[in-house]
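There is one chain below, alone, in structure tokens, taken in the form predicted alone.
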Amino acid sequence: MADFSFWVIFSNLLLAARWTVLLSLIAFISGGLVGVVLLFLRTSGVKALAWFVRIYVEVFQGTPLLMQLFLLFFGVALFGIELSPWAAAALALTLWTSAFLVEIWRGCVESVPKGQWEASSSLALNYVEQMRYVILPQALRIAVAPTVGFSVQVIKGTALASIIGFVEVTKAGTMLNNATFRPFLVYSLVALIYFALCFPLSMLAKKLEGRLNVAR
């Protein structure tokens, strides 16, 4: 039987945590540049492209990312699209994390006075221009601690991903446990690892949210 140490443990679900924090990198970043087009058609006005928008998150906050997860791992596969557990995994987490997103920043646009659309609207400067000129700039300081907050939720969620085949952290923890028996030691480390990569983030977005209360 394979010697396993307390370090072996500890290394092999420290290998793990690497794609786990890649998969929340991957899933935050591209989330993010899908939740920009989302914002800009959520905004522009345009009623047809605004439902859409409300439709998709809906149907992303309103069902489980466990069934996203499945249905895009294994539903695609009745149509011929194989897709490998890294791709299911990061297409998953962006759609999903999208849909959070957007919603996170519309609250922030809005919150931006109606006075600073109507003096961007007299000097001439069309719906882009306002957006990247003058509305954007104001809602990034609001939006910066609530997109730093959900962060930690991207990072929980990747968690799922274990569930069609990808190795991160909660898998290799599961293999490691079939292999050692040893669950308390094994899903204690699990815990660990996630809580030493959510709780700075935590910690910041709380310090971001009360300096900009005390700006505000």
Second form
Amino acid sequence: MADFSFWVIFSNLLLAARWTVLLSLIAFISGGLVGVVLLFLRTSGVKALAWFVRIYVEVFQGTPLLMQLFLLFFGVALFGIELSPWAAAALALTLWTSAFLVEIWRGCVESVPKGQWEASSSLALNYVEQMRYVILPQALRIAVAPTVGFSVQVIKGTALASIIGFVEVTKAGTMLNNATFRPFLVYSLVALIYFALCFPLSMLAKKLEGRLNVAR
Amino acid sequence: MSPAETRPLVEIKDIRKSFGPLEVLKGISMDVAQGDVVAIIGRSGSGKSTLLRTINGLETFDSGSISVDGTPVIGGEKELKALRRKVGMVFQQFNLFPHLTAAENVALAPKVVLGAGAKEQAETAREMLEKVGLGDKLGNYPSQLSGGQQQRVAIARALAMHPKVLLCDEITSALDPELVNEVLRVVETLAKDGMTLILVTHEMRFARDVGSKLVFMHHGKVHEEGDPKTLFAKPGTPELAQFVGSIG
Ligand SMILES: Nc1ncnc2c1ncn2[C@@H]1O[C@H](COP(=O)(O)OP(=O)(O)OP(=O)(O)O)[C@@H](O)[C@H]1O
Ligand SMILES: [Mg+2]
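Next, report the structure of the form predicted in complex with the partner chain; the form predicted alone has already been given.
Every chain and every other molecule in the complex is listed next, the one we just looked at coming first.
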């Protein structure tokens, strides 16, 4: 009987983990896309645009992700907009992710020597062309390791979506605990699943970082 | 004759430029005719680089005017793009794109700015690299080239846009002494082929032998200018005499 409920718990958690993975992927990919747009605004040299991004980053980095989720889920309902837990979670995580990625990437762009900007300017490339052909290819190499590293934060961040009722692995754990009263087993398995998702990514990030250092 | 033919290629009129409280260019005027080889010399901090960088808009200026081949140097992105298609620049630190091969470095601007096709890009890269004696290094990355070779790739890269005038800012100063000559020889060939050049240089012999005009900058002003051979033999001011003497 004990074994049976173990497998029931475990298989249900694994099924819910699909939603954790999917939410992470969506947050990471759409957060990355928004992040790229923000990066262009931030490094464009147009003061108003750069300021907009600075404030955006401060807001999303300077408030708890949980509050951002609450505001999106409960807050927009006040304006008559109904967001499903799924949409609210995806949106909040996207905005939150983009605010961190744009800062990581800005650091990488700024580590490209000024001479690269000057040389490409002198060749009559405009800002977007410079980014596309000269700056980003060099910044990307440096960006890979911290970006992969940050993906771990995104996965862990999805756990908060459980609070607004989105059934990913943490929420599934809570529900299974309520049904089985085996908190230690349930949450150990939940933790194990997060670890299994995150550990390979942090290892990969470390390896990439190491390789970059050797290349220097 | 149209006005464009009678006007100098590069016209610099009373340029002033300050960095904060420090006035670096104090009213500089200079005309550069088609085919001129202008050597700018002067002490460190006299404003040579700043002047050169105003000509292609890398540095802004506070007052005065500059025009290149009739194109005024003004701030807008479109105007700067038009200007920079006419003005090439080579830097002390080469500034090659490290993620691109020599050929790709040379072909990048033709591809991106002029919309050259693959075949045209390859031809331009080969032609320009052969011109600087690097026809066998097309596939090399900058890190696989010596300093002298890198600087020659940088020259080829600038030439690929067929500039009307080439700006060179101490392009041999970062090189080991034994590599200086290969770069100077390339520049000399360009000069002989009629390229208009404005060079900031510490190579006095080169300035005298290859330059058609010498400009001595001192405290943000053109202190003295004229024929290089004459000025080196008989400086008109004590400052130039002292400068030439100190360099040897
Ligand atoms: N971006 C800047 N911000 C502030 N001051 C600057 C800047 N660029 C140059 N300067 C100052 O302007 C003055 C002229 O600099 P510039 O680089 O034009 O001199 P230079 O004649 O090229 O000297 P060098 O022979 O050392 O290259 C110097 O005092 C320098 O410190
Ligand atoms: Mg200088």
